[in-house]
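Here's a solo chain for you in structure tokens, the form predicted on its own.
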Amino acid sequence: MTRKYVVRPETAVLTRGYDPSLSVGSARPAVFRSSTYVFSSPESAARAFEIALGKARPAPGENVDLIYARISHPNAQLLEDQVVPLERDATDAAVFNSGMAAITTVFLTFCPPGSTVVHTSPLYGGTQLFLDALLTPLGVRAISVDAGDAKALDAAIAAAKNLKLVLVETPANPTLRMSDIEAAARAAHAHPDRPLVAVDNTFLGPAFQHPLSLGADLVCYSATKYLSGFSDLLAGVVLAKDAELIGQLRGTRAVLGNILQPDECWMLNGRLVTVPLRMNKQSKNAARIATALADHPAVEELIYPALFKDPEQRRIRDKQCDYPGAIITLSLKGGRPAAFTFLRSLTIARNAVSLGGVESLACHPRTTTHSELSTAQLDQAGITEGMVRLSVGIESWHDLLADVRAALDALL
């Protein structure tokens, strides 16, 4: 007799969608490096193309033949199945060959010429550059609202014409300003155009923040970061409550050819089960370091969610975040020279962009990750010359604290 029950996420992420008999009995999925796939019949081929082109939908339980690896492949299908349990309330996912590929495919799918996007600011520099340099010339209007300003975001959404997408990056990169996801979703749902709400959840999710449960339609990740965790592959993921939205993204992905390749899918799939373990360790490390250094004399301001002083920011944090995460932003006295001296003085944390890896990384956002922004945009977003972003890894927090403290002491 077969037992039927709903397994928990930590079990589903290892078992969902995987049949060992299709991998010669292998306990874990194999890598399928095929570019094209043999159809079971001409009729099955025709049916596969109908579904791939959106002319038909698969019937419940229907086994649709694969076509070509640019459209989909076994390792992508396995990864898309097994990442879903990590994201609360998700039903489907699409994987991409970078985080930028994921978020730009969202824009290109849901924001036609003549439409409007409302977004929080600051955004990751690459996202802002895409909006300014590519999407705006295509006839899409982008309206920027300061992160954390719920009233301004509500007003911008209500006033926007032909509004197709509301993009919320929270916490904002690198200022860590939090925006109220539930309030943004409520305002979007009240708009007559019923725009989609997408959340870039790279900094806190899926372990610490759950946008779909708060009313968002889409949640986007640079899976290069915490989902992968080892700074050795590029990937992106978009998840949704509504599988129809993911179907549309897959259609655009097939045209653009930005699906994640089999080897990277296989690597990322094997790491999903460790996401909560790594993120919990990193968050605990960061909390200890931030608390110890908040009053260091070289620090003008230390920004970390557990130490927010602004009542509104604390309200948002307490409402939508389970833990404060592993990013610490330091504003150092002395501007750029102080920031560069600090980065040169680190011996355990490395001066590099990206974040979310098991190793600690630090960078100067104004001249690296956000250098695409104009001076006016940088100043408006509060990305100062003395700002340093620290991504805390899984090293001993005692050693990391000593390393960061010594680098700060070098400024005195």
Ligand SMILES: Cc1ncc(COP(=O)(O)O)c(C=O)c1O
The other form holds:
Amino acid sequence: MTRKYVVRPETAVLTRGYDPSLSVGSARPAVFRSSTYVFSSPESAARAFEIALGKARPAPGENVDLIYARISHPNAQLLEDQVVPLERDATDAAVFNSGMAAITTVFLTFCPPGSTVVHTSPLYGGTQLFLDALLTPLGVRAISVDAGDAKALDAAIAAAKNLKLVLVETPANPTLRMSDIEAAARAAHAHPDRPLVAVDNTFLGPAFQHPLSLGADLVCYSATKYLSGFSDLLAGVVLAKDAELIGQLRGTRAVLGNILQPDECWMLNGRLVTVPLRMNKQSKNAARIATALADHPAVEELIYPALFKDPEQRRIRDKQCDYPGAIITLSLKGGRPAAFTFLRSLTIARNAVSLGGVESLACHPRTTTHSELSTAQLDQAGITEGMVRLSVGIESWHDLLADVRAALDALL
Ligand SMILES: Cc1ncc(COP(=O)(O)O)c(C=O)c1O
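Cool, the form predicted on its own is there; where's the form predicted together with this ligand?
And the full complex, kicking off with our chain again.
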């Protein structure tokens, strides 16, 4: 008798999707760098193209020939299989060569000219720049709603015409304002156009926030951050519970040529199994540091989900987040000079953009990650001159706390 166990995500991520017999018995997958694949027959080649172009669907259990690495390759297929268990309720994934590639492919696939996008604000600077500089000129209308304002998001969705996509970035980079994913999905489902709901889950996913379970259609990641975790590769992932949506994204990806390359797929694959371990340790470290420094006299405001004061933000946090995560945003007294002195004074955490790696990093969002935003957009989003964003790593929290405290003391 064969026993079938339903395994938990941390087991599935180690056991699913890899057949050693396809890599000459190697316990870990090989890297397949080929740009092109030899067909088993001309008929199989024709069949593979029919399926790749969406003209036919593979029959259950059908072995479809690979074609060309811009369309897909074995390491992408493995990674797409193995990342799925990490995202609650996901069935399918598509991998891209950066987080921006993932997000822009979502827009270009689902938002034709003349359509409307509703999005929370702030967005990561690159996403906002894509909307302003590229998507709007292509004839897509972008309507911005302040993160956390559930009533305004509801109203904007209800009033939008030809609405194709609602993009929620929560917690928002860098203000950590949270938006209610379930409420956004409810409003989108009630809209006659039935727009898709996409969540940029980079800050808390996949360990601590589960948008597909809350009604979202697509979850987007900069996998450069927590999924990869070592600040040494660029990658993006989109996951869904509807294979059709991922199929459409793969179609656009094949045209744009922004699939993740085999070596990066292989590297990211090996990192997936430690995502929950790393994120848990990083979140615990951050909670210790945030709690200890919230009342430091150099700090005007310390923003950290576990310490939210606003009842509405607390409500959203309690409803949709398992743990507070590892980003701390500090508003320092003394504006930009204080922020720059703080960054110069750190000795363990380094002054760099990006986040989610095992090493702690800190930056000044107004002049770096969000410098694409206009002054009005920055002010509206509350990205102030005195704001610094700290991404907490896995170093000893005692050492990190001493480092951050000393950099704050330098401002007194
Ligand atoms: C929330 C968020 N989304 C998307 C991106 C873009 O990802 P990538 O740098 O991998 O293109 C970033 C990068 O910082 C981000 O913070």
